[in-house]
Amino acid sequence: MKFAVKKALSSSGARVGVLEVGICPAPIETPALLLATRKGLPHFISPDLLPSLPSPDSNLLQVSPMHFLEGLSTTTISKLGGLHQMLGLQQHGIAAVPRDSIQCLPESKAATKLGASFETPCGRLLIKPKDYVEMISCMKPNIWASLADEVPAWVSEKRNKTSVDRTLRWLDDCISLYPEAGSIFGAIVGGTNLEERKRCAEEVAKRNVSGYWIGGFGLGEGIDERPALLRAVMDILPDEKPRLTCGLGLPEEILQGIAAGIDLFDSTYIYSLTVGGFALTFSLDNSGEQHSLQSDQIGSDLTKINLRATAYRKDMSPILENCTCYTCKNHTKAYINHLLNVHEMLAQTLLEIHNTHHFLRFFHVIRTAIQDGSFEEFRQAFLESRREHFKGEAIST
């Protein structure tokens, strides 16, 4: 893995780069979005439905090694040759992390200092730093992320500090238990205390790790507080190797965390959108404003659609008129309502796909603004949209 800052604002954090997986067919540019999978492949698109996705930048996926606690060993996975040969995923990136914020969560109650503890489809399990990285060296992913003791935000300041010296330890754990790997991102945690954030990204940029990932987040915290967190570990944080954080996955979270410096996210936020029947609609151009929706289009808060709605079932347009995606130039909204209606798990294929379409060119439009030099004037045209349109609602009702 290669990583490399091709421009920073010194207005805020925003920073676009490359990133270079060895396999990938061309360099990632970051900010960059890492598609959620379930055991090694997205929820509802089939592998043969994935080139219709934007690539690169569909190229990265992001898996849980607690996913495969289930069906085949780890053992088994190292026979077949990895995750790549397992998937036949050859030409796409794999991001290994603990935890899932959608079936993987953290379980800060039941972590001891021998491992971390999650609630996953097998149940409550306990993993130690020793199976963690066994799991890690059969699965042979291209980024992997440190054990690490996630807390919400109101745990006490002892179980803070307590959560920062269990993941510095599990940190040197899985790189002395598996020292080759090389592209390993030291987790960093702390809860909503700055001094036990700074510490840990401290401790944590001492380390020989190929990029920090930054933990902890959307469990609770306010998201105006995590202005203050992030720029806390941030302003730490060495330039040269990237961040990958989990748990901001609203359009304003992932502006907020790209402001601080982040480069890459999860996009659990996807899944629960595509599951709840719901295409993303703002507008993707550089001013920010979301001008692409009627006031009167039903479920719409000017960032999403509800397709379940009756209002669609004779709506014989696309989901957005000039959408590129798969879904958008072969499908109507009427024909997503009525399997929607019908319960066709086609209903949330043709939604992930577009869905996950519009997020990449979301993040695309990002990038083009940090290049332009205009992120700050698209972020807070985006946000002040959004302002106005819950004000109007407000009043409305």
The other form holds:
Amino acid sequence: MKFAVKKALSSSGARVGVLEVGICPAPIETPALLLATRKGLPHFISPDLLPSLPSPDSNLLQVSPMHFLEGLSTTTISKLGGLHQMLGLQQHGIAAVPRDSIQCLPESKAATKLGASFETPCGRLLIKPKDYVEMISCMKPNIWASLADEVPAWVSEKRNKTSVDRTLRWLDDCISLYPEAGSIFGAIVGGTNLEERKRCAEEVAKRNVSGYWIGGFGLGEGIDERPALLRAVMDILPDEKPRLTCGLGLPEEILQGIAAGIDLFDSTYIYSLTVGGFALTFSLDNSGEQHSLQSDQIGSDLTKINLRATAYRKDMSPILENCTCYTCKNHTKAYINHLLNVHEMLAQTLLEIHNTHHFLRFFHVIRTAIQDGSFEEFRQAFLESRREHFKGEAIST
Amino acid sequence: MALHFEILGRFNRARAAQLTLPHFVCQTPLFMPVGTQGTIKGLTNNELERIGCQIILGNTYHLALRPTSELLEEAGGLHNFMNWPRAMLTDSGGFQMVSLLHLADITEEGVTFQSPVDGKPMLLTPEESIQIQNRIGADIIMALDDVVRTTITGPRIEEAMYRTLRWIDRCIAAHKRPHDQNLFGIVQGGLDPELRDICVKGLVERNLPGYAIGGLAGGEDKDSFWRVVAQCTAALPEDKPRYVMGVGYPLDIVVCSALGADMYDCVYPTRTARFGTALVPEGVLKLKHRAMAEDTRPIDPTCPCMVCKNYTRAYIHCLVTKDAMGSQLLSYHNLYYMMRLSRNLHSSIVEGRFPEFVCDFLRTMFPKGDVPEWVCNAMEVAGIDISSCCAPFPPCQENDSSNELERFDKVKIEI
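Alternative state: the form predicted together with the partner chain, after the form predicted on its own:
Starting with the chain above, the whole complex follows.
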């Protein structure tokens, strides 16, 4: 894995970088989105449809090693040559992160000094560094986060401090157990305690890691608490190594993370939208302005539409007129509405394709804004014009 | 008539043909996947095209409920609504009604039932079925028939057969689009050769674009099944397509093709995929089985599909029945298998190597030579020598040969 910062803004922590990973056909520009997967493949987009997504933007996947505990031994994965071979995705970059925020959730109450605990479809599992590293060495991802003890925002100071101690110890275990190092990203936790965040970041920065995985977010902290915590961590971390985070899924949160200096994001947003029957429609205008031209978006909040709405029964237009994704090029809102009504799987496939495409384009527009030096204006315009719509709604109803 | 059927090759009763429909030019024999509600579960149109699907089936009953035939008409037909560029066939809705609705009742007027949406009493008449199908706009539409399960005996079967003939006239009269939709009649008559004969003659008199053999694939024994198919294919016109409804298993398709049938449909490949079962030349592979968890081979090493080229049994095992992706990948493979079978049937007949294909097929499926007796009997009638596939003392030769002749004599119609 190789990473380099191409442009950093002085006005904020935002930066554009370039990531070369595995045998990806082209270098990937950051900030970038890692696609969420289940057992290595997207939830609904079958692998032969992946090439229809923007490339190489769509070539980064996040995989949770815990998913495979349900039915596939590490020996078999090893025999198959690792994840890339097993998934038929040799040209994709795979980042292994235990927490997937959908089905593999950290359970801080059950963690012990020996290992982290996760709620998974196989039940509650205690994962020790040794077991984790064994999974990683069989799976051979391009990037992997060290094992972390993530805690929610409301735990006691003592528990929070313990989580930092354990996370650092486990990082050292991971490093020593997997001397090839691969591309290990050191996990940084510390909850909502500024001092603990700084302590953790300082310690991790001392270790020989290829990048940083900023954990512990999306676990109950307020969105307004985050900027200070992120800044505290980023100020300590060296600029030239990539930063990956988890738990920042919504567009506003992505922008918040980018402003602080995060380069890579995984997000559950696309999955939640898709299973809810929603399609993203927010504006991808370069300025960030969210006043959409589509005034006929019924049941929408200018950011997404609910395709279950009966208003779409006869709507023979695509989700978004100028969207070039497979779904918009081939199908109508009426068809997706019908599929949702009759509980057909194809609805989720088509929605996941569109939502992924749209969200990847969002990242692209952000990168352009950073390159142009207009990122802060973009972000302000985006946030304000989105809020304005809600304000308007609240007054009228 | 809105189709053209040209036979390109034969072997005895088997034929390979080109079936030109308004939306697509097809090669027969062919298998039609069932896209019940306007979609083949989990697969996109471009995947279906890549697999080689030529005709897909839509269920009138389901589509009439949601999104309704009126909406489909407004959308320019189901083709437009789904954006499927190739051919389509809709069934009459009758079968679903009878099989899904316990309180359905068949009268001379039509099928009365309770709407599953609001419990209101409803009536599906031949006229209504054709009207709905006219709105949906498929290349081939099916007449409403009085379909009775083959496991039933008695006067009901005769009643159903004669009613089917009366209803075909009503269907023909109600059909508003004979120039771009082909109305197929359906031969009924249960397992009774005489009733079947009357029905075939009655339908042939109406000079329809194509004919289906209905009322089978419902639990009757295989020996009765093939004989009905054989009788019908012998009596139906040469120059029109023959569609055996609800078939089915690859073995059944090979046998029926040998006997002279051209088109098939069944939910089996996609349904069995959702239960974790893959279709392979040897039969089936149950991916759910614990042994699959360590099996690093592809589902079918001879299969060139995307799933077999990229994935192993072990990986699919961990997906099936738990993740949507498992269903999708297996459905993809299973349909690919059926399309490949269709293509092989067509090309082996055209290229003059049909008997070899059949023998290869049977040898792979029955490596011990235990080819079922019904298959042996059917192949004998089809004029295909499969003795090389059968073990030295196979079941089909074990029986007293005089019994065999006796049974043949009883069935006093040309097969």
